[in-house]
Structure formats: structure tokens, C-alpha cells
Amino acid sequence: MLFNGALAMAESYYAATANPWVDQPPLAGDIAADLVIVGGGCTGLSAALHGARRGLRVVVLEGGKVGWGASGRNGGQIIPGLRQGATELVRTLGPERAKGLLDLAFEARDLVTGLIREHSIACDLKTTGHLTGAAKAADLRGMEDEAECLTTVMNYPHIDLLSAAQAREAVDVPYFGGLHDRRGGHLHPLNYTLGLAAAALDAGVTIHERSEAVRLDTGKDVRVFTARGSVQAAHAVLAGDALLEGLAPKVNRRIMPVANYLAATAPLADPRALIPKDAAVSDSRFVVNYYRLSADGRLIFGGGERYTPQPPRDIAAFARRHMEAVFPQVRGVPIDHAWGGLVSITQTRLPHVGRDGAVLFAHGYSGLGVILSTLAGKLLVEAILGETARFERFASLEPPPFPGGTALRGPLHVLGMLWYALRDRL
């Protein structure tokens, strides 16, 4: 597991920054509910929440810590769709189809808004706009025609073109000019989960830590076993994303676990003149730089790539070669935390969300499950009570398995990646 060695070591800007939270207890003995959730990251505290909310009796069972996984540690970026765009969508799925998919996810970001109002999380929110910066000029043809689809097809008014200068005033870095969505934003991610777990505490909800779910046995009812306990249900969500391993084969043929790194420097003296609108940026490249300002003023960093299974030596560094060559002004600039982690990607890059009789499922986020992991957590909890329709447009999207299996799928996709991150550079 990626998590342990380096990347636990490693402290992030997040958890150096966190809320107060009062440890959950470990599962001891043997339990009954009606709905049990393995994870306890955004996905299955969604599903608590709206399980509980709908008089569902609901146990958590986390691994690590609330938060531990990539709902604790990821950028931060609140990202409106999904990781294929509306053009690409409409082609494979035909207009109607794309349309109410994407108006689904772009539910997501109003959802999870209206969770840190409604229950006063403490969470850095920006809604300050997303902008991903074309990095090459012929990404910006492509966006041209996605901002077109988006207005008149998807009728989502909310999406400027910007010209290299437009992009420019909204950060420094010579892009040929980009896409802004201005109800993206940014969150400290952390924060918000622990908001969310907070949130189902008080529905009623009860949440072990220090649990990881080590088997799960399928019949008239679900038991998930951990080893001091187990809890039987009439319906079980898997909720682990790229931490879930063996404890659902079926589901995991689907799904590659990718590391992730990213930095936070130190405090700037003027973090404004690296991204002067403080928007949420991304670029156009297939192995995607990513980055924003902290509410302390840091700029916090992720990109490049890498691809075996164990995290670089020193990740500071690693972070620092790709910051530097996006933003040479913090060249030499403290970087106070580097951190990695672990999320999933799907072939289709399109979530993997579903059902295996009493057991649902949603991951697969491929880097967009900041907002998309809340909305699939109650998504699942409508499929449970029988209300199909939103959760079937997602679950009729089933991504194919990799080739090969669970054992092949690293050294394929490696060679994929190789592949786009040479196209990258060209």
C-alpha cells in the first residue's frame, strides 16, 4: 500500500492545518445496521449522511483516520463536470444522454456548497472560478469548440474563453490562453471531510476508525469483518476508492490506483502576483499540473508524473522540479510540506459507480472527486431506497476492466502513460 513508508511519513499542509477532531473508537464485537460503509472519506460520509438523514441506522468503518485517503489529501480543487469534456461526451453518448450526465455532476458543486453552509464547515471555500490554462496552441482550438458545446448544447452559461492575455490576467504562467468555469473554486479537502464526518455524527450516524475492513461475506444479508469485529446489514457501500485492494476483486479489475504528490511552500510575500483572480488552476496537459493559494497565502502545488510503485525519496524535491518549471518566480522558495497520496482512475476516465446485489459501489473519480465523491454518496443512498433513475445514468457507464487484471493493469498502463507524457513534451 502506497500509504505506508514515505507518503505516511510525510505530513501534509492539510493535516498540519486540520480542525479539532475527537478520535472515533475501533470496531469491537459484533454489530448490526442497516447499511454499512467501508471508508470514511467523502463517499461513504456522504452516503452516511443521507443514509442517516433518510432513518437509515448506518455504521462507518474506516481503515486509517476520517480523512486519511484522497479526500484528505488531495488538491483541493473544485472542478464543475466531469474528466471527459461535454464535446467528447456528446459524441460517445449523443447530445440528450451527455446533457443529463453532465447536468448530474454539475449538481455536485451546489451539493457540496450548500453541505459546508448548511452546516457551518470551516473549510477555506473560494468560489473564485476554476480556470484550466491551454498549454499548448492547439489546446485552445479544442477548447473553443468545448465552451460552444457547453453554452448551446449543455446550455451551461457559466464558462469564459479566455485569450493568452485574459489568461495571463488571471495568472501569471504564458498560457495560449484558456477555459475559466467560474462556479469552480477551491476548499482544503481535509477540512471539509472532517466537516462531513462531524455532520453524520450528529444524524446519528457512527463512525469507527483504526477498522479496516478485512473481508466481506455476501448472502441474504452483508457482513463486513474487520479484525476485532464485524457488522451485518442489509446493504454494504464500498467506499475505499483506490485503497479498497482485495476485499472486492470485481470491482477493483475496474479501477488503477495512480500516486499523487503535491507541495505547499511557505507563506508569500505577495501570493496575488502568481495568481492575481486566486481561482483554482489546471492545465491543458495530459499529465496534469494543478495548483491554487492557500487561505494563508502558500501556493500549493501538484503535477508530474510518475510511475512505479513507490513514492520518490525526497518528495519536496520531486514537487519542487515541476512547481519551478510552471512558476520560475519561486525558484528557491521554502517548501514547508510535500505530500503524496493515492486515488483511481477508469480506462474511460468517466467514475465507475454500480451495484453487486446488496453491495454498491462508486470510485474511479479520475481526478475530479473533490465534488463528485459527495454527489456519488447520495447517489448510492437513493439506489438503496429504490430511487434509480439519477444513480442508473452513472452505473449505465461501466468502465472496462483493465487488461489483464489486477496484476497487468500497472505495467499496461505505465506504458500508456509513458506514451502521453512523451506527447506531452512534444
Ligand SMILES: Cc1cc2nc3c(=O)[nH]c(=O)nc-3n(C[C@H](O)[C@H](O)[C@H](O)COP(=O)(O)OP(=O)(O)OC[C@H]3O[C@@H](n4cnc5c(N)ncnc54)[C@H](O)[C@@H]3O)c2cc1C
The other form holds:
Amino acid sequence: MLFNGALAMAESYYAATANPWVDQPPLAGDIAADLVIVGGGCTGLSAALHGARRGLRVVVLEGGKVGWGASGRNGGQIIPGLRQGATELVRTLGPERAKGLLDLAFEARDLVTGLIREHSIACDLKTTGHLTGAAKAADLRGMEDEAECLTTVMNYPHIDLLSAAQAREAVDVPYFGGLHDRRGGHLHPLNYTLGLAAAALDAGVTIHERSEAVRLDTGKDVRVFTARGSVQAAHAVLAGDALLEGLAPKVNRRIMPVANYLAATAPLADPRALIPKDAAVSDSRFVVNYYRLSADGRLIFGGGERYTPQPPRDIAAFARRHMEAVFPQVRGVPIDHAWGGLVSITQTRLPHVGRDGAVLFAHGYSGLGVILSTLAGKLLVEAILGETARFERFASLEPPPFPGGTALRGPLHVLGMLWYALRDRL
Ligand SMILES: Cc1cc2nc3c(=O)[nH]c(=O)nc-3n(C[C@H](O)[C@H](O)[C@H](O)COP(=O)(O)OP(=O)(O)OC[C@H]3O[C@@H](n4cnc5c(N)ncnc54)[C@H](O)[C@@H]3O)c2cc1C
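Just the form predicted alone so far, so send over the form predicted together with this ligand.
The next block holds the full complex; its first chain is the one shown before.
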């Protein structure tokens, strides 16, 4: 469990600019609820909020602090859809199933912006769009197909295919063109997560921080144990994502944690010179570079691959190398914050959502979980209440386990990633 590892020591820009939060007490003693949730990120907190709204007594157990995982340290990019593109989904699932799945994924964007409005969550929300920049000419041809499929098959009219010159108006990087989704954008992920937690508390949810779930017993009821107590409930939701580790090995072997690192520069004199339209941007490389501006005019940049579980000794230097390769304009600009987190990926790059009796789970958003996690939490509650149709659209897509189980999945996956990373350079 990584509650105190090296990743925890690097203070993120988000932690440094977090809204006030009252620490919640650890679990002490044995209690009962209708629903116990392991994990205080957006999946768990959304399930908690939606569960409480539907009349369930909900307890959340968070091993670290609310937002300690990916939800509080990610790139903050709102990217509608799934990691598998529409054309690929149509090829593998057929147009009808692909549309059913994408319609649901697209719903995540309005769910999140709606919650932000409803609960007045101060999280620097920008609905300025998301641009995928074509790093190679061949990538632009793929984007033409994707735009066509999104517009005609998916009936999704929010996409613009950009020429190299149009992409350059959006971001000062020489892409071959790009795909712009007008419904994308960005936010301060930790403040969004804290806002979701505050909304859950208001709805009657109990949250225990510093309460790592160490054992899960399933029988007629579910009981989740921490070092100092337990919660008995009719249902459990596992929302630990990449940090869940040994609590549920059967569930866990279908995801793979991959470390990723971000940096925030000092405020720039002219941030809009880099990203004039203030969109969230990522590129089409397999090892994605992704970046955006913060509300106070910093460049927040993530990218670069690293195939060892150990964080680089100097995260800022690691991130700077990749940042300056994309933006030579910021060479030498001070980096005020650098941090890392674990992204959980699946072999299909589609989320792993499902249930094993009374235990439900959702994870493996494969780098696209800022808004999907909130949607998934809601779908889990629907399933608990017997409304399974929407949940099944995701649950029917169970990704295969990583070969080699949890011990070997790392080394084998590294080999695969190295191959794809090499392809980026060809
Ligand atoms: C560096 C980075 C950048 C990213 N950038 C983007 C982006 O720009 N756009 C995008 O869409 N997605 C992005 N993602 C992915 C996105 O952040 C995640 O998919 C999403 O936050 C997952 O939310 P979650 O609630 O499922 O998991 P998490 O936020 O990781 O929450 C899980 C929580 O469970 C707790 N936990 C785990 N095990 C236990 C246990 N046994 N007992 C108690 N608590 C436990 C953890 O402490 C943690 O707080 C990024 C991820 C990372 C790491």
C-alpha cells in the first residue's frame, strides 16, 4: 500500500492550493451500514453521494486522505469518451453496442459539470474543450476516420477536425492537425474531489480517513475490516483503483498500475501564448504528453514513460525533459511543484466494472477517469438498487487478466510498453 511511499512525499500543486477540508476521524469499533465503500476518490465518493441520495446509509473507508489517490493528483483534463476510440469500438463491438457504451461515457461530462454547479464546487472548471494533437501525419488520417464515426455513427456533433494551422491557433506546438472536442475542458481535480466529499457528507455519508481496509469477508452480508474496527453492510463497493492491491486479488489482476509524473511551472508571464484558447491538450503518442494551464497561469504538464516502480530521484527534472521537448519556449522556467501518481490501465483500455455477489467495483479507466469515475460510482449504485441495464453496458466488457498474475504482469507489461514507446519514435 502506497499511503506513505515516495509518491506521497512530493507535494502537488493541487495539495498546495487545496480548498479547506476538515479531516475525518479514523474508524474505531464495529459499525453497520447499507453500503460500505473502500476508497475516497471520485469513484467511491460518487457512489457514496448517489447512494445516500437514494436513501442508503453509506460509510466510506479511505486509507489515506480524501483525494489521496489519482483523483487528487491527475492532469485535470476533462476528456469525453473512452480510451478506445469510436472507430475501434465499432470494429470490436458493432455500431449499436459501441453507441450504447459511448452515449453513457459522454453522459459523464454533464454529470460532473452538473454536480459542480449544484454543489457550488470551487474547482476552476473550464469548459474550453479538449484537443488531441496529431504527433504524426498518419495520426491525422486516423483522426479523420474518428471524426466521421463520431459525427455520423455516434451522432456526436461536438467534434472539429483541425488542420495544422488551426491546431496551431489553439496551441503553440507544431502538430500535423488535431481533433477538438468542444465538450472537453479542465478542472482542479483535488478541489473537485474534496467538493464531492463535502456533498457526500452533506447528504449524510460517514467518511473515515486513515482507515485502510485490510480484509474483506463475504457471506450473507459483507464485512470490511480496518486495523481498528469493521463495517458490516449489505453491499460493498471497491473503489481503490491502482492502490487497492491485495484486498481483492481476483478483481485486481485485470488492472495494471503505471506510474506517471506531472510538473507545474511557476506562473508564466504570458500563459495564453502557449495555449491561446485555454483548452486541455494531449497528443496522439502512445506514451501521451498532456498539459493545460492552471487558473493562476502555470503550465501543468504530464508525460514521459518510466518503466520502473521507483519514482525518479528528481521528478521535476524528469518532467522538465519532456515538457521542454514539447515547449522549448519554457526552457529554464522554474518548476514550483512536481509529483506523481498511479494510473490504472486494463488490457482493453476500457474500464473494468462489475460485481461479485454483494461486492461491486469499478476501476481501470486507463487514464480517462477524471469524469468517468464519477459516472461509474453512480452506475454502481444503480446496480445495487436493481437498475442494472446501464451498469451492464460496462460490466459486459470484462477485460482479460494481465498475463502472469499480479507478480509477472509488471515485467511483461514493461516489455509491451517499451515496444509501443519505440513506435512513438519511429
Ligand atoms: C498522474 C495521473 C494523471 C492523470 N490524468 C488524467 C487526466 O488528465 N484526465 C483523466 O480523465 N484521467 C486522468 N487520470 C486518471 C484518473 O485520475 C483516475 O482514473 C481516477 O482519478 C480514478 O479515480 P478513483 O476514485 O477510481 O481512484 P483514486 O482516485 O485512486 O481513489 C482510490 C482511493 O482508494 C484508496 N484506497 C485504496 N485501497 C484502499 C484500502 N485498502 N483501504 C482504504 N482506502 C483505499 C486510495 O487511498 C485512494 O484515495 C490520471 C491519473 C494519474 C495518476
